[in-house]
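Below, in C-alpha cells: the form predicted on its own, a single chain.
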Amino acid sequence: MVDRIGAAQTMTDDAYPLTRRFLQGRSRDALDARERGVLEGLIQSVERFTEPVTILERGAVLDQSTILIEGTVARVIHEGGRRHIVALHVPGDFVDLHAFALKRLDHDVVSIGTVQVGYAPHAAIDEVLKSEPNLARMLWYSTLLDAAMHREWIMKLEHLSADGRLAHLIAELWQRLSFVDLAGESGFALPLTQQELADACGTTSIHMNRTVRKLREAGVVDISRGQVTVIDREELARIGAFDPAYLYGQGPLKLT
C-alpha cells in the first residue's frame, strides 16, 4: 500500500517538473493539486549553467528568488582572503526565498556543476501572500528550515573536530538527498571538489585531504570521483554527531 501511494504522488508530481521537489520528504502533502499548481506557476523563467558561475552576487537588488531545480549551488561568503561555503543547496531548495523580503544578499550563490534553476519573480510572490495563505505558509516554512540547518551547522563548527564536521557534512548531505529521491541506500553524487568541501568544513585544502583518507581508511565513508559511498553508517552518524530531527522529515520534529 505504502508503495502504491508513493508511486501516485510521484506520478502526480511529475505534472509539476520545475517544482515537485519543493519540500519533498518533508511537508509537501500539506499543498494540494491546486496550490501545487500556484507554486509551478510562480517559476517564470528557467536557467542552466553548465560552468562555474555566480547566479546570485552580494549586495545586487533582487526582484526574483531562485529555486534550485538541478544540481548543486553554495552560498559563499569571501573574507579575510578566503572563501568560506556557509550552505550548500540541494533540488528543491528555494535559495534565496528571503531575498523577497531583504532585496538584497550579504553573500554570493555559485554553481557548482551543472545547475538549472528557476526564477520566481516578487511581484508573484507577493500575489500568493496575499491570497494564497496555505502556500505562503509553506514557503515561509521552507526559508526556517535554512535557518535551522544554519544553526545546527554552527554548533556542529565549534564543536567537532575537521573530520566530525565532514561526517557531519555527508550525512546531513545524504539525509537531504535522500528526501528528494537523489541518494541511494550506499550514498550519492557529490560534485564537489576537496578545496570546496574544506571551504564548506573551515579547513586548509591540505588538511581536508588527509581527513578524507582518514575516514576511507577507518571504513567510514569513501569520497572520490564525484561519489560518496558510504561505508559504515551508524559510525559516521557518531562522528558528525549527526540527528536528523533538525531537517522536519521523520522524527520528532516532522511538521503535521
Second form
2 protein chains.
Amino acid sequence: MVDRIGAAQTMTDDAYPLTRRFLQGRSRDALDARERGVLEGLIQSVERFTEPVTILERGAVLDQSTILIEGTVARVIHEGGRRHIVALHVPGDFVDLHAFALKRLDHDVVSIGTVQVGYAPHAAIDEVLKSEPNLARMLWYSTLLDAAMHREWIMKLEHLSADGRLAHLIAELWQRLSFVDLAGESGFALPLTQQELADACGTTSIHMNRTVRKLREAGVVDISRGQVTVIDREELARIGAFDPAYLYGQGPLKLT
Amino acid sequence: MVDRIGAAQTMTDDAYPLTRRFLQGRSRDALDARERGVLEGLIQSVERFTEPVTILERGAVLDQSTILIEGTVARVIHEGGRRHIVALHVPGDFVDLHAFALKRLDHDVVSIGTVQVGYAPHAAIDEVLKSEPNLARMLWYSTLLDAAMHREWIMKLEHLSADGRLAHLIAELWQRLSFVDLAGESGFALPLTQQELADACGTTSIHMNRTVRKLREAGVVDISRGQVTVIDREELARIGAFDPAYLYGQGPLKLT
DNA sequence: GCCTGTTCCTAACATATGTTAGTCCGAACG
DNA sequence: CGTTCGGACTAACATATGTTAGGAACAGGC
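Provide the structure of the form predicted in complex with the DNA, given the form predicted on its own shown above.
What follows is the whole complex; the chain from before opens it.
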C-alpha cells in the first residue's frame, strides 16, 4: 500500500475538484496520486441541474457512468403508480457505475434540489479495467458499498417501524455526509420533503408527518425546512438500530 | 465478443462441475472456454454441510470467497434479537464475493438444508483482476446482479404488503432457479420454513401463515412441505408486482 | 399586493399486521 | 410403541399504518 501524510493528502485532493470526494472517509488512501489523476481524468464532461429532473431513465442503455459532484440524487423504482426511493446519494458517489457492467439501468435516477454531476465514458473505464487493477478494484469496491447499504435498508424495512426507519435514514445520511465533510456538528442540510422521506421509508406522507412530529416531540431530532438538527444522538441511533459498521468507514466513527 | 455454438456450450459446461452454473441464464456466454477454465480453477476446495450452520460470520475477515454449488443459503442480519434474511442464493451464486474488496463481512451467511460450497482464495482472484479483465468484469457483474436484486427487495418491502412480498419472493426464486435448470414446469423445491419465509418478507411467522393460506385459498400458489406449486402464474406476478427485468436474464423470460 | 401551487399538518376511520397464547401434526428417535 | 420436538396452524386482542378528506402555512409568479 501507499504511505501518505494527512496534510499532503488534503493538498493533493484539491487538485481533483470533480472526484476528490470519491471514497472520502473510506479507503481512498488505497489510491496513490497517479491513480487519483487517472480517476479525475475519467470525467469527460460535467452537467448541472437546477430543476428536479430525471437524470437517467430505467431501461436506458448507457455508454457512460455518472458521479455526483454536488447535491443529492435518488434512485427510484416506480411501481403501482408510486415512487419508491431505493437509494440516496451524496457527493462523491457514482450513481450508476453498475451500468458499466449491467448496461441496462433497472431504475430511474432523479435529482433532488440543485445537482452537479460528471460523466465517465465506459470506454475509458474499460481501459482502467485493463491497465489499472488497483483503481478497478476501488471502483468495484464503491459499488459493493452501495450493495452493503442496500442490505442495511432491507434490514431496516424488515425490522423497523416508521420512526425507526426515519431515525436510521437520518443517522445514515449524517454519517455519510460526515465522511465527505458536508455535515455540521449537530446536523446537516437535507433537501428532502416529507413525501420523499416517506418514499424512502416505505410509508405515506401522512404517516411520515406523524413520525417526524413524534421524533421532534420526543426530543430526538428536528427535521424542518431542509435542515436536520440532531438533539439526542444516542437515542437516534438506538431508535434507528443504527450501527455504522456497514458503511465501512475508516477510523473512529461519529456514531456508535 | 466470442462466438459460441449452443451444443458445444452445453458440452463444455459439463467440464466445469463446480462453476458451471455461474451466470447461467445471464451473460455467461461472454466467457470463452479458457476463461471458464480459469474460473473453475479458482475453486481450490469444496465443503458440504448437512446441518443448518452459520457458514460465515459477520465481522469475519476473509481471504477467500464462497460459491454456492448446491442447495440454498441466506444472508442474514441479526438485529434486536431477530433474524432478518436480506438475500437468498441459488446454485451458481457467489455468496460473499463482495468480501474480496470489502474484506470484512457485514452480515452472516447461513445454510438452509443440505448445502455444498466451493472456496476461491482472494489471492487467486487478485491474479484474475490483473490478467483477466473480461473475467474480472463478469465477477463484478455478478455482484451488481446481487445489488439489483437488493434494490428490488427494497422496492418490494416499501411497496407491497405481506401477500405481495411472498408472491414476489416465490416468483423471483422460480425465475432464478429456472436460469440454472433447477425449476420444474409448475413449481420448484423450496427448503424454507414459514418462519424463514417470514424473515425474508419482514413479517412474523404467524402472519406468514395467514398469507400462505390466503394465496393457497385464492388458487394462486401452494407452498407446502418444501414444495412450491404455482397454480396461477399471471396472478402470482400481478400480486407480487413481479417484472423480471431486474434479473437481467437473456432470451425470453418465463414470467412476464 | 394577490393568486396559485406545494408542502406541512391534522382528524376520523378502516385495515393490515403484531402479540400472546395456545393446539395439532408428523418426523425423528429411543 | 410412545416420546419429543419443531413446524404448521388458529384465535383473540392490541396497535401501527393506510386512506380519505381536508385546513394552514409558505414561496413564487404576475
